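Only one chain comes next, encoded as structure tokens, the form predicted on its own.
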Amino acid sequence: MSSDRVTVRAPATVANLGSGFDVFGIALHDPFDLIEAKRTSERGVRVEKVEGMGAHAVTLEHTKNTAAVAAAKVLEMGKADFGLTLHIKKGIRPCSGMGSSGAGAAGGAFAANLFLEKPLPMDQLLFAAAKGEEASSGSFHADNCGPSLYGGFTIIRSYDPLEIVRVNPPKNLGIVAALPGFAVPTREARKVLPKHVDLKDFIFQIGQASSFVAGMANNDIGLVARSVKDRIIEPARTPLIPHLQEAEEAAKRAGAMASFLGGSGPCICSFYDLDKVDGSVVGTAVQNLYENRGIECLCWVTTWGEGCRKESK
């Protein structure tokens, strides 16, 4: 490519959706971050900067930065003779569970492809983007990277071989995402995890997944908003989310038609009708429950967005 620097705006993202642990994303038409990529001389990729919302959670460090390990993969896998230095822009807080990580990693995977002579596929940009995440967390996965690249809601059909579905959601599916002040990691979030699942719960939760790519794929977004509940992942993590359940019920409430935890939390994801009611009256109801309890709470009424892009100069 002819210049030797390039922006990506790599979007936030909620994992799970109730019953999809580590199979189910959806990319946010915001928050997001931006990635600056510069091309060097020298082989290998180095993080410059990091600025903005958290910035000093997110490690300089390239073998453990996201966004560095994702390039640098891409860098290998292209056969590269040309490094990279990058310069981060955090619109997504890290351990928020909106997908911090993931959109750095996509973002990193993103931006260094567009300097191959060579682009490889999106497939291989996902592969690098989860290995990315792998540096953060300490486990591949790819259910926050994948619907930050490809955008849309994404089912991870395997992750052996690697393979990715993309679904447009309903289009008037919005989204109220409400991030309270405080910190969960997805390390600490996978340690609760149960080891043995009841086979009832089991049956429980395939119906539920099953029928939520059902109301996506269909446009149902009252079959969507049905299918969320979750018997085995929230009910463990509950416990590190204070005022969980007060949060939801609040959010349902104020006319929201489902709510959950997102990805590993804090981040309360609510899903509601665009046509029908207004989203800020639902992000309101759930800051002022927080609010009241002496806990900041940060919102986002927003919808279903793209994946990484390229930004315009």
The other form holds:
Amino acid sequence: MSSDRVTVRAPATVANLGSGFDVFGIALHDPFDLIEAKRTSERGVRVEKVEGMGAHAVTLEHTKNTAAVAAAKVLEMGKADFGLTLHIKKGIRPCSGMGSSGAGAAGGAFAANLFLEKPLPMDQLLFAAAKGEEASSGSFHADNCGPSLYGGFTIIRSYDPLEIVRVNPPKNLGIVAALPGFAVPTREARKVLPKHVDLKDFIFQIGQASSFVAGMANNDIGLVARSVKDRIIEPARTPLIPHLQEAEEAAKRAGAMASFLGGSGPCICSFYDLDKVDGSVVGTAVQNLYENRGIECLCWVTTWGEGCRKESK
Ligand code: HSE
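Now show me the form predicted in complex with L-homoserine (HSE); what you just gave was the form predicted on its own.
Zooming out: every chain and molecule, the one shown earlier first.
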């Protein structure tokens, strides 16, 4: 690479998508993080600065910052004899359920790869990004960093070996991501999950998840929307998210086809038909619900998007 500096746009994502806990994820068009990486002659990855939304909650510590861990992994795998400094501009609030740490990890891995003489293939970048995610959440999961890297709708087919499948979602899939003004750390949201699952719920969940994939692959937004029901994970997390069920009902009354907890929350994600509904009405309904209860609520009315990419200057 000729330049010693590169900026990468890493999109927000929503994981789980109702029925696909730790397996499904989708990249959003907005918001996104920007990760500027600068080559240094000394080895190692250093985080110089983090600014933007919720930046105070993002560590500069290079062994814990997801972008730094993922970038360092890529440099190690690519046998680089140089290092990087990172400057992170957060557009995605941490602890939001919108893949803040996953975007950092994907963006860090993607940026580091641009400096390698022989760039690594995408599956190795995914592994490096999942290592970055592990440093922050404590668990090796790729359902956020996967879609942030690859774009579109992604399925983690297997964790060992790590393999991802990308599917293009329906063109008319609109997404509203509403973010109430409180934080839910993924670590905490995983502690409340059941250790055992009833066979009936397991069967129900397989039916939902399989139909969800068929709907995504066959451009059938109606089938997608009917297939987000989750009897295992969201019910366990509902007590952590004030007004979750009311918010989902408000979104559906305003025209959403489906509404569910985004990732580990507190994001409330709604699907709507871009050709038929004004997504801002859905967003305003959820915002009003929270604001009437004294809780601020941000909102992105967006659609699915592509994965990490280099920003042109
Ligand atoms: N699949 C993860 C979880 C995603 O739900 O814990 C975290 O956003």
